[in-house]
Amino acid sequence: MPYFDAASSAPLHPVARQALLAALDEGWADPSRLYREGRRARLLLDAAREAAAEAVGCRPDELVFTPSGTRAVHDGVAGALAGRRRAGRHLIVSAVEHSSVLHAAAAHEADGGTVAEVPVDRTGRIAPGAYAAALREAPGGVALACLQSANHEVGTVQPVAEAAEECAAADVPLLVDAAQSLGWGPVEGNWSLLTASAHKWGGPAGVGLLAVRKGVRFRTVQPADERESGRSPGFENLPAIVAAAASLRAVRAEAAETAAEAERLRGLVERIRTRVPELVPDVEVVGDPERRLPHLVTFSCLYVDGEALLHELDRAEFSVSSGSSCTSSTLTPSHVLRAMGVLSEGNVRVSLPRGTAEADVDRFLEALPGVVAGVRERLGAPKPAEPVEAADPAPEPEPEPELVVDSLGKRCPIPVIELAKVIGEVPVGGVVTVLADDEAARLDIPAWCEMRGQTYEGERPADRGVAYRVRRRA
């Protein structure tokens, strides 16, 4: 069954495997111990932190090892808010950023501090400039920003290098979140704070890496303990660790053949962005076609349940993951996709290990219409071949056509099905106006808008839920 969500977790390394094994025998002991098997124990650790920080570019009294990639987010952004507390407490981030950050951010301004989300374009990327101009503009004195390195939903590569200088030149640190990059090779620029999460490049579950350089005001806000330079306390997951490492290590040394694997897994990832429009009618892909990580694709479909359209593909023996608030515990669409103000539903995250296979490529395109359209019939989707009838516009003196369409109560993505259903009963210039409470209509309906060629007037509150004007123009 081939497995297309490395984005979450990829596939553990055999290289990891086989240092996990091996350290289960040789570093089960106590690394602070003086005795043989602590010296030994303690051998394997500092080997597996040069390692590491040889990978990330750091020097290994710089770096930590901690839990978990989220774990070293919490611990880098709340350690360097106090450290530079004296500075200021305002938080910088983008409005992309994975949830760990998201989250933390939402831990300062609860403490009392201030937020900043620096908005991104219909790709996912930050504009040049956006973090000194985010910089210049905040209210009191800046204490840290946070920029990922590349965005694990669209794949979209962030200017890091670029935003390092801006936060350097206002002595503000930045710390990146490097969890999907760091496997396919360092994070460029001057950055402050790093991390990192063990399982997206191979390695085992349980481990994250938290560099700060040296210069960088620090003060770790959880009860210390001698280990890990007190920022992780806690006694060290040794084996896993030691795995980490070795696997990190390895996709390093095999640098030429990871530059070709990735060249060829981008020629994969640039098959299925342009074949998908061209199999699947109404399919918006998303995230920038250039300055992307080179396994990651994400596309959504019209008129397409996202949990229905993930339980088709795993039937059809494909795991993929999803952004659509359908397939979300929150029912809220990601924060990524609306950020870029791009369709959410039927959304599809396809990233792929390495050594994915070309015909599981290929297999996949032959499911995917398949699968759609079937989601599609089962929703009462409108025909994508049924065409719009035009009318001529009405006489300037009648007044203005207008239908209401009630889709209060009902989840993404059948208000927008209701709405293509009954554009065309009312004439060019006529207004269809939408009544939903469901979060996702607020992206989706403008999204919709763009695609088909019609005019989004906006939304006002309405006695249950929003309404959303949308006037034909076709």
Given for the second form:
2 protein chains.
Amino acid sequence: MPYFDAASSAPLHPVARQALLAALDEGWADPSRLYREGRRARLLLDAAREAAAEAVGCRPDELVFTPSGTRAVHDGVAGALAGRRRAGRHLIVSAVEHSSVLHAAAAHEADGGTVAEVPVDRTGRIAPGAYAAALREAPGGVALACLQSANHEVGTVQPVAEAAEECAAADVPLLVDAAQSLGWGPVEGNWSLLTASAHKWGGPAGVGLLAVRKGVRFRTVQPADERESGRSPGFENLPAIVAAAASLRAVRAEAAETAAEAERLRGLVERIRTRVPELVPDVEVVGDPERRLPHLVTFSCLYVDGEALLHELDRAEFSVSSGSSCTSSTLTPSHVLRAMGVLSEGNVRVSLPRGTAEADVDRFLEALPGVVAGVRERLGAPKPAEPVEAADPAPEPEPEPELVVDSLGKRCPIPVIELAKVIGEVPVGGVVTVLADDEAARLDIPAWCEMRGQTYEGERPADRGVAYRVRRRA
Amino acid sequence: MPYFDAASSAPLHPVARQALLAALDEGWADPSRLYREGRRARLLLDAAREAAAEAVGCRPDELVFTPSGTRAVHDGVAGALAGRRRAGRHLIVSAVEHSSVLHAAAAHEADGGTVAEVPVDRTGRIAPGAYAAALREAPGGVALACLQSANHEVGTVQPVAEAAEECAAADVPLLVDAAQSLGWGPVEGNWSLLTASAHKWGGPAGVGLLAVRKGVRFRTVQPADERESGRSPGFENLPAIVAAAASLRAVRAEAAETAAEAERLRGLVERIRTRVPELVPDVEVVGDPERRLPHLVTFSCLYVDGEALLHELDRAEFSVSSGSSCTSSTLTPSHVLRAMGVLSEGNVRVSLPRGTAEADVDRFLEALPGVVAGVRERLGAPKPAEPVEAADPAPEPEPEPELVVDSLGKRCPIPVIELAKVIGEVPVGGVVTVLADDEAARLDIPAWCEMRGQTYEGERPADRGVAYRVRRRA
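Could I see the form predicted together with a further copy of the same chain next, after the form predicted on its own?
After this comes the whole thing, all chains and molecules, with the earlier chain placed first.
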């Protein structure tokens, strides 16, 4: 039963399990106590901190353990903003950060601060100089900038070292969310703060990392607590911390081995990137083709309901994730796909755990075409190769032929399917207007136009929902 | 090697260990995912929530899991204060709450709110009607009141049900910190919010509980997060949550068994309470003698340095805790002992884990007198039974005989030892003034007077430190 969602949570690494078991016996006491059980716990905690700091590339006294990657981000962003309050209240983030960063940014805005989002290109990557530009254009003093090391949904690696230089030149600290990449190697460059999450590298749940370089102004916003340098309140989750550090050391210990496994997974991912568009019609593979995480690939399938696709893949025993709106509680497509401007319907993220068998990837590639075709058939999607009906080669110029499709109340991918079905009914040069109130349409109708070579003419408010205009080009 | 510090952290319960191991295999995936590993994790999470809610005595949808008891308190207090901001900004706490509550209160004050501390008597218990009085005397609208179910340092059980009634009559929610008592039984009465910590009942570290009754206004102050009803951000620490719930159910499953073990430990504690003052001279046993936790007893030893005492007990293989100033990083005695007005020097808290062997308690009682005597001897403490030198039965009235002891720069218990040594040098009616700059003297000199039948005449500022005046009465 192949599990292909390592980017959500990786199965526990054997070293983590072993370390956890040992630490349950040796590390349950309060490390601040003077008696032997407490001293033993303290030794374990100190050793874990040293191991984690070495893997991060910082000093042990710069690193604290938090209860999760999310809390590391929340507390790290809030602490850096508070510490630099005199410098200003402006925060710069990329548009494709993890929701924990964007939620921390929203909380900052709600508290009266300002936030700028740095856009990304169609591959999900920020442009060179983008952070320098955002710093120049800041409306006031900049307290902090945040940039992920690599994107969690599409795998695109960000130019963190360059962004860090741009921030350093402006004397602004850069917080790097390294949740997706830390298991594969340290974050390069002159970052100021770094966050990570143990269960992403095969460590246990319940452990995040927050590193704050010496000299970076930081003021904890939590109530006082003497533990973890005052930066992460609460009794230390010691067995899990020990397991997190041990497994981070394990996945990184043999640089050559890690590199070899990364190369192997990169090959499997490349196979998926190449074969999926060959095997499945009307698919868009997204994310930077080169500068990417080794184990993660994402594609979107036209005319496919993401939730139905996930269910069918689950029935076929493949566990994958999706950024489609219909698989989330918010009914909006992934903010990452939106920021990239790529198709969100039928979105599938495949993230391979270490040790993924080649045969499992091949089985996935065998199963996928039938699964997608089945979902499309049930939705009544247009046939893939179905040519648009031969168009009148010389349409009369007036009145402008126009057709309105009412998709109000219908959810992704129905509006796009209905558009595809009628586009052949207007002559070349004619316009189809789709009325839709599903948020995904805003992203998927333009993406469909790009994939189908039609002209997207924009949206305007309608009595109900939004009217999207598409002009037939061929 | 008897471990007598269950109130800090209890060794992992066998059921917790077993559940944790099972959940490491079954519950490492993201419970929000649709595939089978995610659904399995969701089932485990739902079952854990039901079990924990049943033990707490609330509905499952009223309970969320937090990363620690401290975070449960921080987030619970902040959320209740924010939710009731319109009602007012006044917070009522008892003077002997856990530091997590007092630190949350301090953060509220720093944010412009007001806080009132309800005093306790010499046993550490709030007076009947004390919360009603605090509510009446509030300077403005009261947002929240907090009261522990039982004190973590001296074991005194608080009249929570009565305080909850008083709060309900004023339409103010009461948050109960049940960290020390939840393993022994549910909290009685009409509380509004409840917090607890799994590693206190034999569950793993990394799990706290926060229950918020339906109808209680609550607004999360953390950045948004869809997990745990939006009340506790971060990836769920599922294996630990499963272990926490399973062990809570285990320690509470057999009400009769739990009651029998509570009774047995109560007997052992009673033995310590009775025997220690018989075996060790100049000891004050503190805490309510009747209304108390079954497993916890605290006493303070005159003329003893708490840190030295703990070290010697550790050498004798007993792991206990202390609220003495010299064992903390803050150099101030425990705020609990201070609020009670009892002796803090040579303070020892014994908290027995379930299953503690009677023989271990007896060994402790055997070892203690020698250990205390040894510490006292090294400090040059007065002999225990040493009578104060026969006083002049009719001292001449003037000039008032006065003696000044300069203990500046000397740390607890030296100022009290020096006082004890010279009290016999002034005639009955004469005064000894102790100059001291150690915070503990403020608590321990009055406590010594009470124990010794001398008259404490108060303190006044001196050129350096504080001058404490003691009049010889016998």
